[in-house]
Amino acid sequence: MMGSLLLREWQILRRAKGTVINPMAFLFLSATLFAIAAPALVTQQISQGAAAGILWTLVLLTQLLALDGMYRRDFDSGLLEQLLVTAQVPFVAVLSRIFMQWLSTGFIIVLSSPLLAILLGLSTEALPAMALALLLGTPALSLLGSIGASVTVGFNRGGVILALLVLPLFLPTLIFGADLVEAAQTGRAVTPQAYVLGLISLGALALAPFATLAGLKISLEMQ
């Protein structure tokens, strides 16, 4: 069942390429604008913490852009209700959607981290730590963001409400992710921040799918 659900999500993703291209285009255009408008980032004339903070802020905004349409297309077409009713285990259906959303955004961001580091002037020594921070932190963004996406899926203009709901949930990941990158650049230990990011993602994995499923059911009842 899990395999068939993942195959279905992959086929949906292939047909809707804009859900992948648009957030990634926003991320790289934003990073390029920062590099042009603040060239001191590239020459490392300002604090390394600023570059790490900008990186994670752009990642959070990219996730918000991708989350808005996470369930909306299926909700509008009625496929979402049908999927939750016919699926043997609705929890697995929700988890497969979250995994595919992370694969199409968070995993691509991890793979693109060297280019982002160059644009934002991060040192080459910090590249492994930056990739580790993104690999540990982006699953939490997808998991926690899915809760807000499920609650706001029935709203005509839910983007602002979605941001208000999930940005407070994103703050711990933002703080420890940026601190991990900054610690790698200044020679400090990155193990504590990595452990915290991993715990946040594991906690989100334990709670977010159930909260998302409840949010989707509430949104369908209000339809």
Partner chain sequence: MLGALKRLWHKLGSPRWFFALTSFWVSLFGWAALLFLLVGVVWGLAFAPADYQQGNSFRIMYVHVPAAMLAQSLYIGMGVAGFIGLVWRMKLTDVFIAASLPLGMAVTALALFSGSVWGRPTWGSWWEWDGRTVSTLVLFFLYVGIYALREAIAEMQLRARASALLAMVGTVNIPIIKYSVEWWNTLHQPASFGLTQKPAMPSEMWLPLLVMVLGFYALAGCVVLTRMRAEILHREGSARWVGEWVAGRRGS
Given for the second form:
Amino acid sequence: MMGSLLLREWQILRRAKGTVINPMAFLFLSATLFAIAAPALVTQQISQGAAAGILWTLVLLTQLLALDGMYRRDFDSGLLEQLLVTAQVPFVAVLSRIFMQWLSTGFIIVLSSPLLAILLGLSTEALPAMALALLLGTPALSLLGSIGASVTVGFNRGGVILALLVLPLFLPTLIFGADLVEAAQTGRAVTPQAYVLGLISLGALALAPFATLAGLKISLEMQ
Amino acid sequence: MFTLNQLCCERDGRDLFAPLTLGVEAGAYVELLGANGSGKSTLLRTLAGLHCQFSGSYNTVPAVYQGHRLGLDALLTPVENLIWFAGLEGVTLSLERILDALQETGIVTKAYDSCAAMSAGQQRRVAMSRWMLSQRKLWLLDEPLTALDVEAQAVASRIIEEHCASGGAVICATHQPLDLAAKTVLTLMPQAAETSL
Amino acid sequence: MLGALKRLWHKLGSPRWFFALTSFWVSLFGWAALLFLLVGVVWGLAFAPADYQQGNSFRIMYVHVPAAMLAQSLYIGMGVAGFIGLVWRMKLTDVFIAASLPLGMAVTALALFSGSVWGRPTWGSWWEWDGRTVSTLVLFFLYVGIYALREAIAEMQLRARASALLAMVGTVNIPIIKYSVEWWNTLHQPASFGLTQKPAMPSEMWLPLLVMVLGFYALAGCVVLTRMRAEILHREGSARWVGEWVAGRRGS
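Alternative state: the form predicted together with its partner chain, after the form predicted alone:
Expanding to the full complex; the earlier chain stays at the top.
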């Protein structure tokens, strides 16, 4: 079952490349805007902490943009109701959807983090730390965001409400993610932050699929 | 196959129809009639497990559900859609069986085209193939004849008849009664009067 | 035994029973709130000694601390109610959420406002990114999220389930958010006055605070129960007992 689910996700990803490209374009574009609007923040060595913070904030917003469409297509086409009626283990179906969502946004962000870091003037020594922070932190964003996306998918314009619901939940990831990068730059130990980020992602992994399933059921009953 | 015991679907605390009690055996075709808004779709969604607001109880086996939204991914071809769907059920289908089913519903020539390029009726035909390929005995069909041409309507009737003949059961909400010899007609009536007052 | 428990549980979930039971509790909480708040305000503002560092401005604490505590308790209460409502399908829990949501938002806003007013003489600015301030601000956003969600869903039952789910998720996250904000705070802020946590607060100062806290909670109990009763009348408007109750009120 998992195989055929992931196969479909992969086929869709190949045919609708916008789901990967558009959020990434948004991320790079907004990073550019930041660098232009506030050059002092990203060019001077003293404000290294700011660069990490800006990058993490932009990652959060990019995820938010991508999350809005996470279940929308499947909801509108009726695939989602088929999934809940037919799937032997809907839990696995939801989990594979979240995994693909992460693969198509969070993971791509991890891969492109060196470029982003250069754009925002982050020192090269901090690059591995940045990639590590993103790798450990972005799964939590996809997981927690999935809960909000599942509840708002039935709304005509759910974007703002989605933001209100999930951004507060993203805060711990933001704090530890940004701090990990800053710690790497100032020579502090990064392991505590890495552990906490991993724990947050694990906790979200335990909570999110069930909550998402409940949210999807509510949304499907709305019509 | 399934039983309803004083089942009454609700929407926001409002009863949609007078309570239903019914037992359906294998081989039965139940036609669900009723005016717009009488709760036909909601009853089917309840039986499919998509609607949780009801009083009374029901017992049912896992079912195939066909709602107003077809549940086809526009980015995939019919074959890919059917493979995905079989995967949900935990079944692996041979390509021949899939093509056979598409042949039956007369859409095999489009087997490898994108569903996005198809008309509503053609997509319905793909959905019909999906019922045929499912292992499940109970079919819950909501207005399955919508957008179908005369020929496809005949195909739909035949598929439903064959499914019932082979030990399945079908419950079908429709405004165009199907031309089947044996059927149970179930008409949803609005709740008689507010009893709580 | 189990049968009796089950009956009690059903009774607890019945709006009519709840309505009949709570008329006593509303007045009890109401009088308790009046008493505690009066005593607390007079004691805290007039009799408690001035702080050796801050002078009289510390007295804002007598509003700020109870408001902040209540803000958090109400949210957690909503999360617990949401859990009960989702698991046991109890209608009353949504009445509770609907009743405590506006009050929760109001006391969170009060905590932020009083904190800001307190911060002016203490820290020299209206807003400091202090750990507890940030936690309270995020709590306010959590409230706003649920409020927005409830506004967006027209169907009552689904609104109840959706907000119950989100209140639960938020409640699980509150300690994590608090912990991470504290971590962030210790890194980025010079140590601030830990006024409410200062262990050496003399009993003349914290006893009135305790009275104020009790007063705030009693007031919340009174307000939430009153709002719940109004909500029940609204929702059960077509039931016979509501008609009888209204007729009885008119008659008397």
